[in-house]
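First, one chain by itself: the form predicted alone, in C-alpha cells.
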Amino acid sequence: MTTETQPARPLLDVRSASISFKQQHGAMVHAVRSVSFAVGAGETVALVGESGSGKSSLARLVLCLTRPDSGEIHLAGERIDHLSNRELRTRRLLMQPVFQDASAAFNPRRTVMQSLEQALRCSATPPVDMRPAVEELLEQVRLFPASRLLNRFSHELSGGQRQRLGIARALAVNPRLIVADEPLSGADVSIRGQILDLLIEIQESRGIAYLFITHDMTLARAFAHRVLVMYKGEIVEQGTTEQIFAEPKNEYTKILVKAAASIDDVAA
C-alpha cells in the first residue's frame, strides 16, 4: 500500500482577488483583475511592475487594508478578508509590512525606545523586561551601538538607519511573512545591498517568508526565488526566477528581463 505525500499548504493563498476604486470624476480603476498567487513558508516571490501596474494595491490587499471586491485571502491555511478588524488583530501578527517611505512610517514623536516597546507589547508573548528586548531587535538589523540608539527620534535616523529600524518594528511580533513594498526604493547601491544581505540573513535565522514589491528587475533576480509580473492590475506571467530571466514568455515581461540586462552592461 503506497501513500501519497501531500503537497505543503501554502502560506499565503491569494484566490482570484480583485478591487476596483471610484476616481474623482466617477470613472472606474480596476486596480487588481482576479488575481491568485501563493508564498510558501520560508520563500520569497517578487511581485514586479511599472508604476501603476497594481502592485500597491494589491500588498493593501494581502495585508486586508483594504478588502477585495471579490476573491479571497487565505494566511496559514484561514480565510482572512472577511474578517473583522478586531478579529484581524491577532490573524495580522502572522504578517507585518515595511513601507517604501520608512520616514513616514514612524510617530515622530516617539522615540526608537517607544516605537519598538510599542511593537512588541502587540507580540503573542511580550517580553518581561522591554529594554534589553529592544536593543537584540536593533543589533538583529545590525544597528549598533543599540543602546545608543534608544532615545533618538526616528527623523534623527539616516535613511538607511530608519529602514533598518522598520524592518526591526516587523519582526517584533515574530511574523511568518514579511510584504515589503518597495523597501529599496531611492536607496544607493551599497544601502541597497546592505538591507538585502540583511533580510536574507533574517530569512536563513528565522524562516521568514517575503512577499517583496519592486519595479527593479535586478532586484527580484538577486533576491528572489519565484518572480510575478503585474501589468494593468493582472498577472501576466509567473515562474521561477530562473524560469523567467531565461525564457520570458509575455512580451511586457520580455521588455522587463530585456532592461535589466541593459542595466547590468551599463553597471558592468
Second form
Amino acid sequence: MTTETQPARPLLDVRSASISFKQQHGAMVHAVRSVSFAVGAGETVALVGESGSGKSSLARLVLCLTRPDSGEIHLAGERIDHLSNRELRTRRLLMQPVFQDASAAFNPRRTVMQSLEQALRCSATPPVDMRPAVEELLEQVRLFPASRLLNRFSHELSGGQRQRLGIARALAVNPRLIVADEPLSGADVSIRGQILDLLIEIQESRGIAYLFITHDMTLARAFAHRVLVMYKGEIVEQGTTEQIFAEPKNEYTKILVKAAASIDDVAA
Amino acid sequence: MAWISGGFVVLLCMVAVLAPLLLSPDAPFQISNSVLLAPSAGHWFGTDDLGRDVLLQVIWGTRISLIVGIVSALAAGIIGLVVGAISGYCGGLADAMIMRTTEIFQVMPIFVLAALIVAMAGAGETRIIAVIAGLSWPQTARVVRSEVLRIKGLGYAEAARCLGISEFRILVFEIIPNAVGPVIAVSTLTAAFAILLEAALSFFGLTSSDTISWGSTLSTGQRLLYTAWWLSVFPGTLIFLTALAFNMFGDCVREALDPRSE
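Can you give me the structure for the form predicted together with its partner chain, which would complement the form predicted alone we have just seen?
Every chain and every other molecule in the complex is listed next, the one we just looked at coming first.
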C-alpha cells in the first residue's frame, strides 16, 4: 500500500475501526478488525470480498448505523463516530446509503412522491414546491414519465426502477458520498449496465464519491478508481484498480483477480 | 368470506346500536303468562320460563357481547401496541423486563383468573373488560415487538435514520404503520375470545342479575334443554357465529391492510 494512492484530503477517513458482535450462543464474531481506509471527494472506491467478509458491517459502521468498538470515523474533516444521533443529523446528509434489497428500501405505505418528499424535506434547503422537485429527481435517475410514477407504490415498480428510486432518494439531500451495498446484485445484466452508467453520469455531474460494496471483481474493475480487498474482517490489500489487477500482492487478492480473469475469458 | 363475515359483524353492530332506539329498555324483561312457548310467528325465538321473549333477550344481549368484545380488544390492542413498540425499539433491559412480564401473563389461566376477579370484585361489564384487556395485551405486545424488530432493520427504517429523522418519528411513522396488520389480526382474536369469556362468565352466573347477555340466556336454557331447546340453541348459535365471524373478519382486514397484497 503506497501513500500516493491515498487521497490528500479525504472525504471519508476510517482509522483502525473495529466492531464485533455477540452471537446467540455467546461466541464473539469480529466482523471488522482494525480497518483503515479513505475515500476522496468524487472518487469511486470498491470494497470487494466474499459474503461474510464483513463488507456490510463496515458499510453500516461508515453510515453510523452501528458504532465502532474502537477506532475513528471522520467525515469531511470531522470525527463523527462518537456523536449522538441528534448531533449526527445534519452531518449524516453528507453520506447516503443505497441498499441491496431495493424491495425493502421503501416504506410500503408510501408512494414514490411521499418517499421522495420525505427525503427532500430532510435536505439542508428543502424546496418550497415539492412536486416539481420530486419530478426533477425522478428525471435525474431516468425514471420516465415522472408524473405517471408519482402515485405508484414502490412495490408496483420493477426491480430496476426501484433501484433507481433508491438512488433518487439518496440524491435528494445532495450527499457528497454514496455508500452502495451490492446495489446491482438483484438486477439482471442489461439493467446492471444501465444503472452503472447512471451512477457514472451522476458522479460526473455532481462530483459524488462512491463507496461501492460488491463481491464482483469485474464490476470493481469496470467502475472503481481504487479497490479495497476485505477478507475475514480485515482489509488485506488496497490500491488503485490498475495496481490490484496488474500485480496483486496478497494471496487472497490473487485468487480473486484470477477468478475474475477466468470469467472474462469465458465471456470472451 | 370477507363479505359474509364482515356483513355479519356489521349486522350485529347495527342491531346493537338500533336496539335501544327501537325497543323500550324494559321490553326484554317483560314477564308474561306465555311461559316456554316454542318458536312461533308471535315469538320467533320462543319464550323462556318467565314468559320473556327470547328474540328480544338475544337482541339486547348483542349489545353486551359486542361492547365487551370490541372495547376489550381495542384496549388490549392499544396497550399491547405501545408496550410492544417500546420493547422492540428500545431493546436492552427494558425489552428483557417487558418480555419476562409478558411470559408471566402467558402462563396465567385467563378464564380462572377472570372468574376469580369478577367473583371477588363483583360483576359488571366494565370489570370484565378491564380483566380481559389487562390479561390479553401481552399477546399483542409480543407480536408487535417481533414486527418492530423485523422492520427496524429493513432498508426504509435505516434510510430514514440516514436522512437524520429522529428515532421517535421513525418508530411512529415508518415502523408502527407497518406493524398494525398483525395487531388487528390478534385483536379480532381477542374480541372473539372476550365474547366467549363474557358468555362463559354469565353462564356461570358471574354477572349482575339486571343485565341480559347471551351467556345468561344460555344458562337459563341449559336447565331446560330437553323441554325448551330454543333457549339454548339461539344464543348458543349466535355466540358461535359471532366468534367465528370476528376471526374470519380479522383475517380479511389484515390481508386488506397489507399494502403488498393484490
